[in-house]
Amino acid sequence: MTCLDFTHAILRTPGRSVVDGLRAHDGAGPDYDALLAEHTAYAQALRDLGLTVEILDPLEQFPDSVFVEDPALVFGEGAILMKPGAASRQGEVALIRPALDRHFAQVIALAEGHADGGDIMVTPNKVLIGLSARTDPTGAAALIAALARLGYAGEVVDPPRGALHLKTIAALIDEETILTTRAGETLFPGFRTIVTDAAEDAACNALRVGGTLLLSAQHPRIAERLDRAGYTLRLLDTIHVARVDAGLSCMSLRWKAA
């Protein structure tokens, strides 16, 4: 399962400003200490699965900077600096570059447009790029060109209207299967899909690491279904992470060292 096997991860400690992070709802915001505990448990889960984890210092001036998946995209062959679609996040790109330069011989800057890492799903044969309010067609085209320089093929998909990111509604949970919402069920021809109940759509931001599927502990019905289907699960709390419109894939950059 090459595209689901990782040896390294980069995370960033949430700053206290995360309580002011972007969110599309008017409900309760996160509690800082509780979100920090969720992040700490997430980092430990990655270590337990054998990854070498580097945790960057918090960036108080960027409330959403804990979600390192959006400003960069990484592979064993190199890294791509993205151009986040939210104006408040664009300054994160320059600040994550030093970490990328330490790990990758090749770091490519996206030429134009906007693209968030949360809209990118790496599959065995191609990299899917979801269009959203944060990833535009120009950015997607620039990303396809950057991916080609690393030896990967990119393909644009058009998630249903209202999806924050492609990986808000879908996750590759094995090389042939995507966990998705009902709205995303027809978006992935050639893949088997497992569709969540509407009440558990947030579970779709899951993360497969080697032989283990990290899944939000807040969605017991889909956890039971996946367990019965033979998946090895590790359940993690995401109550406060979800309050800033995020999930498990958002909090790390992951790659397999050559």
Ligand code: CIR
Contents of the next structure:
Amino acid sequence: MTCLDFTHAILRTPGRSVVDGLRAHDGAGPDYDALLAEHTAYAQALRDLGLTVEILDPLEQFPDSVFVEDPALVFGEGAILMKPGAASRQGEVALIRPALDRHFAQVIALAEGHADGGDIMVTPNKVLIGLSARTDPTGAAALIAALARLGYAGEVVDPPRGALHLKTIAALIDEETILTTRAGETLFPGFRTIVTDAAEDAACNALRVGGTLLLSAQHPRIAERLDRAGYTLRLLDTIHVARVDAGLSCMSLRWKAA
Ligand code: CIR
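Next block, the form predicted together with citrulline (CIR), ref. the form predicted alone:
Full assembly next; the chain just shown is listed first.
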């Protein structure tokens, strides 16, 4: 299952400014130390699963820069520098580039438009690109061209607006199955879907790494269903990252070294 197997990950320590990260709601913001603890546990989970984890220094001037999934997209064959759709995040791209240059022979800059890594779902046969407030059709078309240079086929999906990113509402949890909210139920023809109860929609920002599914510890009903269905789960707290609209996929760039 190559698109779910990874050998390496890049993370970035959250800066204290993460408490000012972008969020769509007025509820409580994150506590810095608690979010840092969630991040540390996440890094350890990836190491426990055998990945080599590089953790970049915090960038206080970019509150959302801990969410390294958004400014780049990586594959064993090379990396793509994205064009984040939020103005406050666009400067993150130049600052993640040195890390990508260290690991990848080929680093392609997206030509035009906007696209966030959180809108991109890599599946066995195609790379799905979700349109959103952060990813526009021009960016999606530019990404399809960049993906072709790396040997991947990209395809646009158009989820109902409301969620931040495609991977806010959906995760590939095995090669044939997508965990999703009601909003994603008909979005993925050709895949089996497992749909969360509305109260547990935030669980859909999950991350399959090799044989293990990293899942939010805050959503016990879906955890029990997935456990019964035979998935090997590792539950991680996401209380504080969720307060800045994030989850488990957002905190790493992952790839399988060729
Ligand atoms: C943002 O709004 O950009 C951040 N507060 C959350 C980013 C979450 N990233 C992701 O889903 N890939």
